[in-house]
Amino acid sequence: MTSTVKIPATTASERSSALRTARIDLAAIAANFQLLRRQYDDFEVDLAADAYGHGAVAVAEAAVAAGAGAGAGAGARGFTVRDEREAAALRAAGISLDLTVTEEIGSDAAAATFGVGPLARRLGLTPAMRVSAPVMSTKTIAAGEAVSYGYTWRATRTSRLALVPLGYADGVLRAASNVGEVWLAGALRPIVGRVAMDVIVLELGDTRVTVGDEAILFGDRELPEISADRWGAALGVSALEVTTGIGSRVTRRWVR
């Protein structure tokens, strides 16, 4: 009988968001904002959907510190949100700059604020979000063994695998099953088998990794091959859909 590699049940502590981190570079957002406001006199920072997953209050504070609302000719006039609930949450947090509630989406400029999308690439802006998680276990399997639910992938040779605690509950779309790639140990490693709620499995070839080694889903400024744009393109979605979809279990760590 063919053996299989099953996804283990995770404990409450293993599901803790401390395992999963989204590092938000507020200095990058401020720098992107300053460049954009020089390009567009009426530029407004779009804070919809918790600033597309980056944290609306933190982003607003960074933009204000960088000169938002500084007067005529200074750039951004204020912020936009999608509904009054989002506006009220920002006001409650002490954001007093003008807030415009609108259904209009300036997606290219919104994306550029966070360093993703075609405008950001054209202007050389810096990606702000970096999502990663540590390897939680490793395993070597033999040829013919299958991985994850439904056994949609089988090893064709002896293979090393790494289990990483990022799953569809964290924003790794099920479409990434047997398609997506994650940076680990100096190279892109394919996701094999189905993306589970809490974890993904990476195939390592002959590479050895250690429990605790960092796997990067996307966003390292030194590694353009793992951008949110590239990740989204591989799955047929936009970079803003990627960042917005990063779940609440992923701990946001804002750095300046």
Second form
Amino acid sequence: MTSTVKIPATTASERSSALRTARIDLAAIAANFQLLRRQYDDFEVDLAADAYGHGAVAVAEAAVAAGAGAGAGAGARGFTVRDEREAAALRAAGISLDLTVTEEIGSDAAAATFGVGPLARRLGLTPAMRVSAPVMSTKTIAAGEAVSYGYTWRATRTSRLALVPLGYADGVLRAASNVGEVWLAGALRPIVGRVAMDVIVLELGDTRVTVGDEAILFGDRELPEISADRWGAALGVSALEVTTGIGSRVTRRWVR
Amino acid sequence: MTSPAPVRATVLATVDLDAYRRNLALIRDRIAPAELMVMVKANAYGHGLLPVARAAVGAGIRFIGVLDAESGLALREDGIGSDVRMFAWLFGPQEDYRRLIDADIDLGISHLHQLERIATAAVGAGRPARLHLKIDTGLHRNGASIDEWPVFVERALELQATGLVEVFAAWTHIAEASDAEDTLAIERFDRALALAQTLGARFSLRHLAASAAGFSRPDARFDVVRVGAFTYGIAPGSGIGPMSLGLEPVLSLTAEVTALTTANGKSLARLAVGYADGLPSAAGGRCTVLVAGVQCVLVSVFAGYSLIDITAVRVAVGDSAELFGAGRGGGNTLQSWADALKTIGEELVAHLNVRVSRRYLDELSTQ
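For comparison with the form predicted on its own, please write out the form predicted together with the partner chain.
Below: every chain and molecule of the assembly, starting with the one above.
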């Protein structure tokens, strides 16, 4: 790594063969849940949409371990799901708490469980999803040369580029073309050219990176400036829509 | 096809495999004598990897582009045999190439470091790794640069002489920024091929074009054309819709009306589709849906549902609304949605959540 970023202890295990990784911090979810339950008597963890991309079963188990459903009365609340299919998946995984089935999902409090959204920011909660991918290759192009479909970006000087295997099929909205920024080698790097289905290209200025260096889309707890909230705000969508949209081929890795 | 759970699907993606096969036939006819490689990356553009790949193989397709190891291995495990070439080209720095060689998956590569790792993985594999060497002709994503190309080819040929790899194909990827830019890219590709030939390379296949260039430019077709979007009836946009090319949209998205309500004097209906299903919230206020034969404005998209304005139509709970589909009966196509959202159809279908039920129309297999 040439990056100057502080690397969390779990990073080594993330440098596996997975092309794209969403690390889900279940300890953060448990802590967020406990704080929210103290604040709101009727707080119920919303597990709809596969817990907004975090994995409904893993989140449910973490919440149960953190005291969801324990005791009587207010503390014994269960979970919210969207439909019978989601309920059946939780039942099949051995989750026995009461389930509320409703279309009214995705509230601000739901987002806060996952450490995103305005309420999470106000309460200082920890984001649970961290999306990253390794640099696949680097190249240097000359001034005047262009990048990606339609050549919507042209280098104005000699530029170093990094190819990262996250595209719109992974939830990097095409609207991020020439707009979004991704953390790599100690700084935010602009996405240059169009976001493709499977890859983006980052412009590095004079910085050198190595194949395998980790590009972080959002959610690193050491780097609050690259939150899912910030990423979504640049594209006009909520953080919960961002995490829900992280595609199925992004490998989930749950950390307890 | 069987559905995984006996649960009523209130949001449904219907995939018309007959339309898909008709698109394949039209494209193959158009690009002949070049062969068609169908692209099934990203869960077959959201259409469902296995059903789409099976339909393609059933229609006689012999080249499938899978992008990554997982998709290729899934298709091999599904029983698609070695008479169908499987082409993958996006690999992690720590990729386990041996399992790909063992599964007879062709490897599209761009870098010396990949070559060396593949050669190491091929030792003792019992067959050479089949390589497609990529040259960067201006897109500046992957692909060996023109400066790197001779060394890359020479090293591949050295490894071929040891029996560890087979230098099978050369390929590139073009930007479709303009005909003139694409012409430049084709010229660069031709020069790279000629240079490789002087170094001793004898490529069995050359491929450059994807949907649009493959469809319109004979000089872009070479031996194989890699087509994704057009096989699903997804057109480039900017005035070019699928029907003008003779292609049929393959995927339709429908959702059930779950409740009726009023707000600010407007009659509204709830649809059982939201951003939890991958429907972009940006569609609120920009797109329409077809209910009871009438176009209704999609007012807003929430996590678990959407609201539509039904002031102009009589609607009942349980009615089905079509968001986009084949464009029949006054309905929308994916193209019209993509235009309204200033994006491309591929993004909308690739973003559809995997949990949305897919239903497959397949007259050919059920006859």
